[in-house]
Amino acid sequence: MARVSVMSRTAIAPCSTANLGPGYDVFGLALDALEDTVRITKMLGSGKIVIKNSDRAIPATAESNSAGIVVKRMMSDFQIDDSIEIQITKGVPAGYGIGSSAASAAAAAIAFNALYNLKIDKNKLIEYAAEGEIASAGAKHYDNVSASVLGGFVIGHKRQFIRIEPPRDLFLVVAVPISIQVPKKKTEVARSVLPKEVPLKSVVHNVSGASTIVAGFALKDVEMIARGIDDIIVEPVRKHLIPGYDSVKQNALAAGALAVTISGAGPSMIAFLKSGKKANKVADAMAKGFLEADVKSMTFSCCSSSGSHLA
């Protein structure tokens, strides 16, 4: 295998939101607000992986760190036995449903691929990045990592990933309830409340909504996207995990949001707007909704990100 002369490479990956209501485990949308930076360096020695992290709450061992899991798997598959240092600079807060583990995993896959000139295609890079989700969710998931790698709106189907460029007038407001203490492996906890069986009419409703969302992205129609964001399967059983859920949603809609839903597995909430004119008003309304439940939040407005890239 040809090795490159550089000793380190750095990649940056954005945060993301998943599901968009009825697109459970299928839809991902990259957001241009927050990002993780991962620098991977070859060191003297053999087979050792060292994690350096800017966030003490993030695991420092390769076996339990999303970036470390990705690098360990890639080293095994390509029979690379160098010692590696992974420097992670966290910009995406962990555990809040905005793709924190996915951002670190995506950046790690991009940086490692570049460091060793592996020339891995984007679909396979997403496969590697999905390994990192085991750290937070207990299993591989593709919605957040596919969005972080590819950018834009991504549909995952049978490990093939379809990217659609979002409408230019799509704006989003995210409210992150920072005073909520999220459990370890929060995504796994959020999955544990899901029903094992659902009525056929509920499936039909969600398929209809998901199809409308895809059509809205394809036709660059923000209002059509918003009409499809109506989940009656997952969101109703997860909303009790989010103090202030009802107030946040009602306040955002009253302030001018076209649709509001849980971001990924939560507890963050995300609002969809046709322009940025009402973004500040919607952000304030969502923050007040959380305050009604004695929850402090961080809000930000954003558009879609173009995805991961080398620094």
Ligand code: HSE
The other form holds:
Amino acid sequence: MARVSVMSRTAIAPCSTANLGPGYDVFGLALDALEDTVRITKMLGSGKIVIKNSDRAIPATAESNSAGIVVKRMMSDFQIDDSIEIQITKGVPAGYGIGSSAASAAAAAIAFNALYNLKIDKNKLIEYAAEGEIASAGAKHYDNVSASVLGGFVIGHKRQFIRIEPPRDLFLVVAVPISIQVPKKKTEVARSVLPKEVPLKSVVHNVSGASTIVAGFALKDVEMIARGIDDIIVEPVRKHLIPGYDSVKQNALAAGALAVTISGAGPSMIAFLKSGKKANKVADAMAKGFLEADVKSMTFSCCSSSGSHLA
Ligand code: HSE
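The form predicted in complex with the named molecule, contrasted with the form predicted on its own above:
Next comes the full complex, and the chain you just saw is listed first.
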């Protein structure tokens, strides 16, 4: 018998950058650039989850796809036994550190919540969306999903999420090194190189940087945000995974960026600017930096996003 769609909801979620240097696993910033669209449809029948995906590189089983994991968990928690189709239209390239799996997971949580009128609060929606991060990172982390759901700049602490509206004159330029073949579980790999223990003086340095970033967002001061973007714990270890890292950073700073860091677990790099005037120049400089290492990149400039929404 032919399957008949009976009801569906669609949500759209933006890409994001995590860490912002010293805020490893704590800070997220939603980016008003690329986005994923997820449509969840209730089908006739029971207990089946079918994933339709615009990007063949993305896993298509409910157990290994970030949106699928979220929906599976929500179905189990709310004892929903319908058959579900998840249609994912990827706008965020996967594996480059700009919150691709998080965008799909966030959109899935929001669409599923709306479809079944579950009235789940945003904090809990972030918790569900973070389940999806297990698919790509091997561990739950909230930085990308919290930014993707709430928009703006988000601080996560003990599963509570604090959103601060970024300054209007904050501009970002992102260079995505698309010719790099990223490993399948890239985030897991990028996390495996990190030190298990850290000297106290490095922690003090990073906490002072992270605090300066938070103050900069709260006071709407882009230069202050940029001064805080100085990570001596994670970035020095991960930069070796990114061909061209040094030239991209130096070129962007020379072209007028106020700060440059790895976007999330990489390999994308993100530059922070006050106003969009120098954005093109910085984007070209970053692309040239990658080219010095024979890496082709895609660049985009953007402001912060206001977060996920129903279509
Ligand atoms: N905070 C995570 C990490 C972000 O750096 O591993 C992954 O996108």
